[in-house]
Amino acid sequence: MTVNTAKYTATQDLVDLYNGNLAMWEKDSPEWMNAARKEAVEHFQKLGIPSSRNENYKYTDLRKWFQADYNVYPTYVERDMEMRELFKCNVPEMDTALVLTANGWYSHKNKAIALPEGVIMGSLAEIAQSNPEVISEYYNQLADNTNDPLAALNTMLAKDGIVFYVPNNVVVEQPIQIINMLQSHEDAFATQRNLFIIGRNAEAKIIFCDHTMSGHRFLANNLTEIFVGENATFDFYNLQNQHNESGNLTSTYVKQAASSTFNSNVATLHGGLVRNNLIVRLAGEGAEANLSGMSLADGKQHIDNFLSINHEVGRCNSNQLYKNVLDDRSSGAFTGKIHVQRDAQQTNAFQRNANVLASEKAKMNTKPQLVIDANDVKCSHGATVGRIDEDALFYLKSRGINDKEARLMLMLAFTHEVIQNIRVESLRDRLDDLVEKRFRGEISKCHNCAYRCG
């Protein structure tokens, strides 16, 4: 093993990798972060890599993805590319502040961006040392290391990622675009840990773009903890556009204070394996969570979205809308849990999952769940799996539109219902354009950030 790389194949190998190189993992990390590691390794060893025997991973067995001989990077490795040159914007009307990560690490090539006074954006590893008072009370407070092996694994191995801190009463007008790149000269495993803290009466928008920059096999395990303060608004958009030899495992944990608003939208255009965990706690009265997602899959791709929404107090609202289009031999899964606790009276919680199978061999598993322990609520959930609406198709064809274009129009309308929830007009337009190209077969593999580049 060199200073910067190490190899593993399965659960015990990962534990051995950690225990055998303890000094390397703990180096440059504060004691409170390393204490979390020590607890997490015990949980991970007990839970093991998720398989279909784990009810929460019933439709996605991850064991085969962990069998490859990956390289791991416990220290920062400079990438041999001028990364900013890869992301020249071709959407001039969209003005964002740009931040890059490489294989889970905050890039040393990042330059300072203009932010309102008091706002902090930077490396988790560096801020944990320079400004521990900002993040120490928040770090690892939401991640479910006890029950979710991906969370425990992330806490065990994470060294760096992004910290975004917005003080009370501050509005960050310019969206922050974080490009998470995987690039290596060999197969690689990446771990990234992010912490977003949005203060009382604050507002901000984050755009995540997940990309592969080389053709090797990748597996990424990224975890983000988000705290949305009282009367704050936070938008979190995620575009996933990686090649088919990549596995993208994301876990997002959110805690909302009273009268806060959290808007989430994830669009999966490409990826061999994608598993998105989204766990939201509405912990203050009057909080609202609007959660949308869309995926397009073909070949042998597998896309799995797992949502758990917990209404802990009364007078909160949650809305879920997830859609999938599956072609060829691709497969998908959706699990949507809504739990309305006993004291969460006057809750409004709505969930809808719609799926279109564009081929006979595509497969979709959907599992909506609703647990209501209160009696004064308005809740609904539902899921559909089917083909293109033949009546609508017939209508379009009767107006002189050929079969291919008619199907395209219906698919675009189907996905646009999700895209329209993005509250940045130029992003909506760009994603609509990319989805159309994807349906037309013009994007077979994209190495450029779809929100900013062509």
Given for the second form:
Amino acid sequence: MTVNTAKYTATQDLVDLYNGNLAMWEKDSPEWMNAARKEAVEHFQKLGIPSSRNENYKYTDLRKWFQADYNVYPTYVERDMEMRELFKCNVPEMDTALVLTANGWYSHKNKAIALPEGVIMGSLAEIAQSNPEVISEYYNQLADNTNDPLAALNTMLAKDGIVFYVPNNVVVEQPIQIINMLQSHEDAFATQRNLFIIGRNAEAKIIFCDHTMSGHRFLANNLTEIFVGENATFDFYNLQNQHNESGNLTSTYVKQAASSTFNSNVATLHGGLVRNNLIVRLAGEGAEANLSGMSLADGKQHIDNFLSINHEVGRCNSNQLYKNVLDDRSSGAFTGKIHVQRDAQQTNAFQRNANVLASEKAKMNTKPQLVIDANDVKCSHGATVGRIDEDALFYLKSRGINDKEARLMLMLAFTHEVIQNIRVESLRDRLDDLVEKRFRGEISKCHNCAYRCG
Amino acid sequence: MSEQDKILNEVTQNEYKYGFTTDIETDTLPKGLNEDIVRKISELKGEPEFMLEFRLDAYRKWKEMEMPEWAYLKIPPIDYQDIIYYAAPKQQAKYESMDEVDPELLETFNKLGIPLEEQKHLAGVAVDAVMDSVSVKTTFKDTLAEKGIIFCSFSEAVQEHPDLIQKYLGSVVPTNDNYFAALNSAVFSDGSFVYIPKGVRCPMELSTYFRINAANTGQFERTLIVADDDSYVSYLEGCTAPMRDENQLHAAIVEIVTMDRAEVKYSTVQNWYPGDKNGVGGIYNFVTKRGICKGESSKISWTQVETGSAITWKYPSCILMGNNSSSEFYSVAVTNNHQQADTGTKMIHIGKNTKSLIISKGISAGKSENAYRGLVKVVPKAENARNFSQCDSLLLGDTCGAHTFPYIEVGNKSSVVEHEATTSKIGEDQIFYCNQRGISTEDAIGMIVNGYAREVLNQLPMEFAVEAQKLLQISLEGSVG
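Now show me the form predicted in complex with the partner chain; what you just gave was the form predicted on its own.
Then the entire complex follows, led off by the chain already shown.
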């Protein structure tokens, strides 16, 4: 077992870390993965760790998050994790198949889960060796390594992650819960690369739970590529609950074929720095994307959701609904770019971003954008930043509900609008419950979540 | 329309290439920009020392800066050393009488309802020495002087009111604000200066357009408006008639300062030559406009109708510094053929209980690109700030683009900021309804567009509004079908 404990501070250090240990990064990876690495390293070197000078990262300067001395793991390291803890993270009464990753690696402790015939769920590193034909033509086809430094960095360092393949006409009834855990006895930088391929007329649901299991500083840079086949439906939910010393960078690239549906929801309950990039390409007529998210932030948290929805062809629909509640000195950012390309006629694209500032020092920056190059479209966006509606508060108080409780009720109602989009009932209930606890201050530190969430 | 374009093209492009009269040799400086040129400009204008320092400082900063690239515009490279930065603002008449002017151009003037004398001036016809406007000018100058209002050219102001200029010049748009502002600060030729004393309500709308001798202030224009306590002024810039101009690059600056309870209403109609149907030629209009509500309960209102220019880069902004101050921004931007516009506003809330309102209507046709770009910023101490923005876009063709880039930065809990934007096209049912009642498709579109822009047009001073309505229709001619 080799653990590379090389430490780095900046772009060049990361590049050196890669170039200096080339054999280690390329080891056990097929040629096509390594070819992608070679290209990505050049892009990353050119782009550098994003600072606020990069328009897409205007409100989220990542440089300081890359300053710490993290440890990097180019090979699998067995982690001691009590399965009992994992089950505590589980959503009760939900019949899910459970899969675990640790610091970006598919855990060797995972047991095979029962899935319909032909469905593949497993480790990227392993499947790249055993069934390369399933994934080689999809891998790295969506990630924008040329323009996005986080994508390039991921492609450069990616060794493992989850592969989920659903063949044509197969419906996976049972939602699959993937727990992405960060656990280490030292500060760590994790890279995880996922690839989901949903075949024609297929259906599946995946729930990501991002957790930290120890109190060290973490920085995770995860990238997921999702192909949704013709007439397929894919639900992708992400529950982010990490401690406030951790940075969670996720990039999700989605390409939708004709008449497909993609539903996504990201709920951020905790996390020091959260940056979610969600890039959706509506590439077939009649495709629909429903994207929602909400976050609750306090302390000095910073939460940034960056979306880019590209209507490449006509007759597609997209909806965005993102909400943030910001307390203490926390800050939030939102970018929701809708790009309707030339001739993508009869497009419907809607976007809403609503934010509540709950304290004097909280801050919100929002950039809802429309770039429209076709004329037969219905597009709108709305963004608001404000406080709790005083009239509504008064109404509740006049009915004998005390101030604190009334505020809580209004906050819950505010966030519930997002949560109700989740199509897994037990997860929805669970999230409502977690949000309430979060507002009541009953969940404070997430690395202890196994003991407090339940 | 193409015929008219051609004529406009001829009128706007082919004349005055070397047409400055040089009564005195030194009135035209050689091409290019360097410290000597800047010194020379200041010397020619007989400016005091502080002005020279201001210009040199701006020039040195400009040299260090790079042309901004963030706008959603494709700007062809500009050779800043190939521009004459100072020339005597005198022009030679092109035609001896109205009969020589192209009838198509005259028709456009008539459609807009422009008086004959003005038509002559705009078309470049030699005007009589005793022209109506001259007397108009003198009469209203007297009225203004009675009230203590200063309204004069910038050069005049530098000579006669250097204290005011020194105090306010660059106080809203600093020399290093942006690339074009720095360039303007270094080489600006002339412009207007307005000072409204305490408690005075300006009895008439002030307009650069009336000040005919100063109308041709060249490509680097500078306007400074100072409204002292409890005063009010409405200021008009530009005109609806197609303006010919020999300069491709325009980089103007407008600065407005309002003191306690003062109000300034600034209206612009911009209709510079937009280039021909194929996107050849046309003016680059890179303008920095900013006001500061310095005093409490003061107000600045921007209204703009932008139909001309090949490329527009313009963000009339307001810094809401005084408590209870407010600002409004109303804009209609029309782009047709190959025009590009990146325009919008910035509202910076600093004082308590400040309010801002943004209404922006973009209309794109042909192969044009029309973008709204705006910033609403609420600093942490701006208690109870309030903003509402609405940015609508109308697309009249399938090859044009309409874009919205709002930035909202809120750092105060008690403030409320709302932004709304929609993009749509004119409904076929609406056109059908008009057709059915005997209104041609072109007229129907004109009506619908005017209805769409009404909210903004209503803000314009009366006589301007009427012209602006017609202008909208003319700008979109030929965009249907």
